[in-house]
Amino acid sequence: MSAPAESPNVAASPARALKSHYDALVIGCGMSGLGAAIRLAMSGRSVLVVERHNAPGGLNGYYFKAGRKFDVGLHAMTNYAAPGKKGPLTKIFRQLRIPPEAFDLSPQLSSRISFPGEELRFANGIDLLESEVARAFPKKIDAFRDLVRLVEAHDALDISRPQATPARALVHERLGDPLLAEMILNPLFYYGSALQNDIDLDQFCILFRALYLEGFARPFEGVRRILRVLLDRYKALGGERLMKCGVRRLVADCGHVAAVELDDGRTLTAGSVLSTIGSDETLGLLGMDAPGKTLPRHGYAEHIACMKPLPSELGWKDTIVFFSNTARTDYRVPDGLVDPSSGVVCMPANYDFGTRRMEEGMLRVTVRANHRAWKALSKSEYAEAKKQVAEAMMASALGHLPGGAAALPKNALLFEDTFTPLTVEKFTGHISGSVYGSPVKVRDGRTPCDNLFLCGTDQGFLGIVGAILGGISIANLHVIGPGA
C-alpha cells in the first residue's frame, strides 16, 4: 500500500443502475463481506456489495507500484489444511462450494520465533514446534503439551459467551517459564490481538490452532488469487457489486435499518444489512456514539524491500520470522512513531511452490506504530519519517536473520516502499488505522438494529480464513437460518 499522497483515485464512479431494494446489502468488499455475500447469493437472495474504494480486499487487498504487485495484509493464509484434512479452511470450501485447488495454496517451508539467546522453529502441524520446545525447554515439554490439550478442548467459537479471560498471565502460569511463554505468545499477539499487552483467551486459542496446529500457506500469485476466486463465484451466482461508492448513512427507525444512503446520494432499502467495516464504525453510520472509539488500538507500519537475490540464496530460509529484541514483548501502542524492538519478517518466496520461482526476492518487515504520532506530522515530515523508520525497521529485522545486514549484498535492493497506519485508515476507514479493530468484540454480530449485523474483525474472527468464515457464519446464523 503506498503512502496517502500516492494513493490511487478512489472518487465515486459514475452512477450505475441499481435496484431500489435488495434482500441483503453487504458493506465492504473484503474477505468477510465476500464470504457473507456468496452464502447469501447461494440461498437465492438478491445481494449487493458496496465498497468505497476502487479495489476489493480491504485489509487483505493489494496495490501496484513501480511495475510490481504487492499484497497488503497477506503474510500467510493461516489454518492450512492439506487435501483430505478437516478444519476451518475445509469448511469454507464446502460452504461456498469452491474446489480446494482453486486457491492454489502452497504450504510454508518453516517459520521461526527469534528472541535473545533462543529460537523456536515451527511448521504446519505441531510436531516441529513440540520437538523444538523439548530441545530448548526440556523441563517444560509436559507443560507445553498440557497447554496444547487446553487449546484443543477450548470452544473458542462459542459466540454465546461474552469477552473471555485475558490469556497472557494464564499462559505464563501454565508453562512456568517466562521466556517460553513469551515466545509462544509473540506470534499470536502480532497475528491477531486487539488488546494492549495481552490477548483474549478465545483469540489465543483460535490463533494457536491457526498458527501452530494447522499452519501457513500462500497462493503463488498472492492474495489476488483468492480474491479472484471469490469474486468469480459471487458473480456466477448473480451477485451485484458497487465499487467506489460507500455507505454514507444508515437510516434507522424503531430499531430497524429502514434505508441505506450511499455516498453518491442514492437511497436503497434492504431486508438485511451486513457490515464488515467494524463495530464502532458501523455505529457511526447510525449516528450513534461508538463506545470503543477512544480505546487504544494497534496500528502497524510495514516496510517492503524488493531484492535481486531470493532470500534463500542469502541463507534466509524461513517463511516468517517473529522477533523480539527483549525477553518480554511490549505489545502496546508505542510512544514514538514505531517500535522496531519486535515485529514480523515475512519472505513470500519461501513457500513450497514446487518448480515455480519468484522473479525477485522480498522482505516484508512489520512493526507496531502510533497512529496519532503519524497523524501529527506535516506532509514533508511524513515523507522523511518514513525513510527514518524504514531504516530502523530493517536494521532490527536483519538482526534476526542469518548473517544479519552483512548477508545482504550492496546494491541488492531494487525497490522499497513503506506504509503506515494512515495508509490503512485511508483505504479501510478503520478508526486509527487499526488492523485488528476494537478491543471490544461483538461475538454474535448483533447491533442495536434487528436487521443489521457485524461480521469480520470486530466479530473476533481473524485472518483471511477467519474473515471469510465470519462472513459465512453471520449470514447463516442471522439471515439464512437453521440448516444452512
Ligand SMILES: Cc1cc2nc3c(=O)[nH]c(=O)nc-3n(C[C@H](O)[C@H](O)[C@H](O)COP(=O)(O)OP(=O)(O)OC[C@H]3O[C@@H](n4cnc5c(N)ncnc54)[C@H](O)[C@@H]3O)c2cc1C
Second form
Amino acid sequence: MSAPAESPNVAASPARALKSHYDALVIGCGMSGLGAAIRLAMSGRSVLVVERHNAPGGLNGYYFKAGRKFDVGLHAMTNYAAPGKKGPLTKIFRQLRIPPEAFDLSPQLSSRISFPGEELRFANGIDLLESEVARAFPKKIDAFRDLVRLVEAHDALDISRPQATPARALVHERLGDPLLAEMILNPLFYYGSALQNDIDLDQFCILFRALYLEGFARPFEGVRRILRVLLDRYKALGGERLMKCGVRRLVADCGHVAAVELDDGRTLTAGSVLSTIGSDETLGLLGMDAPGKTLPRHGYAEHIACMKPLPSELGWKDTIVFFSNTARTDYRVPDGLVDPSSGVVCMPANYDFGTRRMEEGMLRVTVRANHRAWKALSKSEYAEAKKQVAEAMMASALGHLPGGAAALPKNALLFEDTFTPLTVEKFTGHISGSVYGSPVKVRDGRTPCDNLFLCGTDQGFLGIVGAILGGISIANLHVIGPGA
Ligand SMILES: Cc1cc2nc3c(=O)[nH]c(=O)nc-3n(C[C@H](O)[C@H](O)[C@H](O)COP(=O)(O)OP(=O)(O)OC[C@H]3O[C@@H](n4cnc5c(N)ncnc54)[C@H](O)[C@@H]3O)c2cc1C
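Having seen the form predicted alone, could you now give me the structure of the form predicted in complex with the ligand?
Now the full complex is given, and it begins with the chain already shown.
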C-alpha cells in the first residue's frame, strides 16, 4: 500500500493559520472523527480536526498505485437500509442531515460462508440465511430463529454496560450444532472482534444485525464517495481541518486537557478534545502508561489482485466469501506471519450497480497476521515474505471459489498489491497495526481527563457505520448535551 493521496476537493494545509482556541478539537480524520466533527460543527461550535496523515479516511481511506485507485478498508458498508427503512445508517443520515442518496449505495448480490463440506449463503435481510440454515441444518432452524430473537431483543448500544461478555460458548449452546455455530460466528469475528478466539456479546449482536439482518452495500466509486460527502458537509458548516500534522502531546492539568501540542510545535487550547486514535494511543499522548498496549491485538494482511475479467465472468458471483479450511476457526494472532486457513474474499464488482460496470475485476483476500513476526523481518525479507504469503492467501481463498484456482485464466492478473499490519501501523499509528483496536473497550468514551473523550474503534464502534455513529454519539453525549 502506498501513501494515500489527498482528497481532490480539499487542499492539504500543513501550515495553515489556526485560531489559538477551538470549542472542540478532534484528533483523527477517519470515519469517527468526521462523524463527531460534523455533529459538533452543526451545534454551532468552532471545530478543528487534526490528522497526522496527508489524507482523510484512516482505516477507511484510499490510495493510488499503478494508475489505479484502491480503498484501504472498504469491502462492504454494513448495516444496509433500503430507502425508508430504519436502522443505524438511517440514523447517520438524519443526525448529519445528509440525504441518503448522497452515498450512492448499491446493495450486495449475495455472500457466502464456506466451510469444509458445508456452505451458507446470505443476502441483505435475514430471509436467505434463514432458508439456508433450514436446508443445511433442518433440526436447528428453531434454535437459529431463537438466536435471531435474542439479537433483536438485546440492547447492544447500552454504553453503561461493563466489559466484554464472551459470546462464542453461548452461541454454541444456543444453536446446539458446532458447525452451524462456527459458520455463524466466522464472519462476525472477521468483521469486528478484538478478542482472541471469541467475540463480545454486544459486538456479536451489533455485527449479527449489521451483516445478517441488514447487510452489505457499496458506492460504485468506493470509499472516496463517502469521504467526499462527509468532508463537503463538514466544510459547508465552517469546520476546519489540519492535515499532515498530528497531535504530539496533550498537556493535562488536574485531570483537564489544558493544551494541545501539535507535531509542528504549535500549541492550542480546546474546550473539548475527542480522540479517535485508540484508548492506549490517547493515554500515550497524555504521557501516561497504557497497560493495555501489551495485550494481543488482531492484525490483518490483505492481498489485492486486479484482473482482466470480472469475477462474474469466471463464475464467481458472491459479493463476499467468509471461509475456513477447518470446522473451527482459530481466530487468534497467528504464530507465523499469517494464517491463511481462514479469512475473507471480497469481490467489489459483485454489487447490484445497475447498468454501471467496473472496468476490471478485483479480489481482496484478507487473513489474520502477526505484527511482531512482520516487524522482525529485514527490508528484503519483508518484500520476499509479502510475495510468499500472497501466494498462500490466494491459494487458500481460491479453494473456496467455484472451479478453484483453475477457473482463473493464465495471465488474467494485471496488478497485485499486499499490505500487512506494518502498513496499517505506518499510516494510522494504531498499536501493532491493529484494525479492531484494544480488546478492552471504553464504552462511554471517558478518559482520565474531564474534557477528553474517546470515540470510534476503542469505544467499541467499528466499521464505517459504527465509527461514524460512535463519533456522533460521543459528541452528543459529552459535548453537545441532552436533546441533541
Ligand atoms: C483491511 C481493512 C478492511 C476493512 N473492511 C471494512 C469494511 O469492509 N467495512 C467497514 O465498514 N469497515 C471496514 N474496516 C474497518 C473500518 O475501516 C474501521 O473500523 C473504521 O474505519 C475505523 O474508523 P475510526 O475513525 O474509528 O479510526 P481510524 O480510521 O483509525 O482513524 C483514526 C485517525 O487518526 C489518525 N491519527 C492517529 N494518531 C494521530 C495523532 N497523534 N494526531 C492526529 N491524527 C492521528 C490516523 O491517521 C487516522 O486517520 C476495514 C479496515 C481494514 C484495515
